[in-house]
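Single chain ahead, by itself, as structure tokens, in the form predicted alone.
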Amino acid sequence: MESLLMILGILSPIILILGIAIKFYKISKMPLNVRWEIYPLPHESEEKRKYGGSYMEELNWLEKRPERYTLGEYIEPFKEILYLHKVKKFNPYGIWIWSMALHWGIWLLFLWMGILIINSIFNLEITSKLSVLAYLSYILGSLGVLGLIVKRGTIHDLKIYTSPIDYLNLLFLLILFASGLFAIMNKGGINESITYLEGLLKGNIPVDELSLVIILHFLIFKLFLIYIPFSKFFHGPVKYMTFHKILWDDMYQIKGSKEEKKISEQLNYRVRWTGPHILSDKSWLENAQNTNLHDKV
């Protein structure tokens, strides 16, 4: 059990880490998407904010440097993973509070984790002034993950969107928390966690010392470090690609630059699918060219 213990904490934040890299490379190796340009973009002054405006409205905007509001790009993401006002402000169903306590029970989750690490390596001796931060991991997650169940088991619009993986994804979360949560109120669970993790880190875990419930806890948040880069957990990392390439990007096309070059390499990609408008088995670029939507010739 111990070294099963000790491969799986020296393992699973490495998979972490190159999952993640690994799927980034991935990522910017696909095909260009279709740009959404969906005004106002948060790159641009505070006066075209306000309306939607664009740098494409100035007169010979093209002999002219973009400014570019740099900061209003990472704003903007950070809206939406500290409080998920998307959510909030377009989801009709009432999952905004569970899913903030969902993603909230996560992010305190990991900082609980990196209190620990930093405790053992420091011997610092503030864990048990900060525990209370664990407690709110483990009780608002649970909370969300439950009330996420609720409600997607029981709004039919919901209900008919959500798969199996979904409810197991859920269910892994809810094992995760409840673990995490009966750890920490057992007598002595917060030295116990301490203890893990000083012997993780010095290369020989006391598991005769640790309880039961303190040991599978640890073992499930392995688990789970492992499977967010294989899994629908990852949406949170992939969230820049789709905002800056593909919600923000309005850069104009330079002739000759190598996005002009993929986007003719893509034009000539074949479209194997069939449909009253497309022309099966011809180029992109001549389906694009074809004004006659009923001309299959």
Partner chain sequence: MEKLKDFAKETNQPIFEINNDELISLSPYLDEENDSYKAPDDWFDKYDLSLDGFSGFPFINPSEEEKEEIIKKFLNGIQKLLNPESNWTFYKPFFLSLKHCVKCNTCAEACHIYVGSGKKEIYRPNFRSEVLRRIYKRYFTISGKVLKSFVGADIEVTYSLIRRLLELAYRCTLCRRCALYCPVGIDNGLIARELRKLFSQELGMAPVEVYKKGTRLHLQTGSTTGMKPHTFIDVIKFIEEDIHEKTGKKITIPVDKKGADIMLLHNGGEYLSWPDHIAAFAILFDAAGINYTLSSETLGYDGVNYGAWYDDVELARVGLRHLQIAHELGVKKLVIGECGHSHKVYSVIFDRILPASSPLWNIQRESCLPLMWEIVRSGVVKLDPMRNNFPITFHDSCNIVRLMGIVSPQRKIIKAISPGTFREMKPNGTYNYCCGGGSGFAIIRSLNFPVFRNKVSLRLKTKQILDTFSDVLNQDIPKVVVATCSNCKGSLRDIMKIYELFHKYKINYSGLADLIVNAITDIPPFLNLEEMEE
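Alternate state requested, the form predicted together with the partner chain (shown: the form predicted alone):
Just this one chain is shown here; partners and other molecules are left out.
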């Protein structure tokens, strides 16, 4: 049991990081799609950012270097991460408050785990002063999950899009938060959390000194880390790709760039489609050049 917890303790963050890295790598190896941005873009100049303008508003834009506010691309996501601002502004089903609670439950949980680790490494004894974060995390997280389960189960417009696996994911999170809450509400629960983390870092989790609920909580947390890259929870990390690499990618091609090389290769891919107007065995380039032939039609 102890060694299983140890192995999972070591492997889970590695699987999380590797899982995300491999998925990102796979996505980055996908073909370069045609430009498909959507405005406003957060890296535009301050004036254009306000109303959603682009460098294409300028005469002879290709001869000018567009002004870019790169930091904007890294600030903008925080509106969503910390405030779920689009959900707040646009979601018509009142899920924002519950979703906020759930997301903050998760952020605080990571923060709390970070504090436990720092505390163990540097022997700071700050944990008990900051234990309010753990309470907040577990309470907010549990409430958020419960709210979302009720919303999904009772609002028809959400219900018909929700599959059993979605409920199971929520249930999984509920167990994670509720087990955490029970664990720290137990007398000495905070200290047991410290003991668990210290044990994990030293390579010796004293299972006999710990309550079952603490062990269960940390076990579920490790499974959660492993599960993130391979489940719906990946919707968080994937935003880097959907926004930064697609919806905010407005940069035109540059001669001699790797993008140009990619496009040249892609034009030689075989089309394969079999519609009546398509030459299936020919490449994209050959099909595109076939403007006057209508052999198949």
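Keep in mind the model is a prediction, meaning the values are calculated, not measured. Throughout, rigid core stands for the largest set of C-alpha atoms superposing within 1.5 Å between the two forms. Positions refer to the first chain, counted from 1.
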property	result
Rigid core fit then Trp284 CA moved by 2 Å or more between the two forms	yes
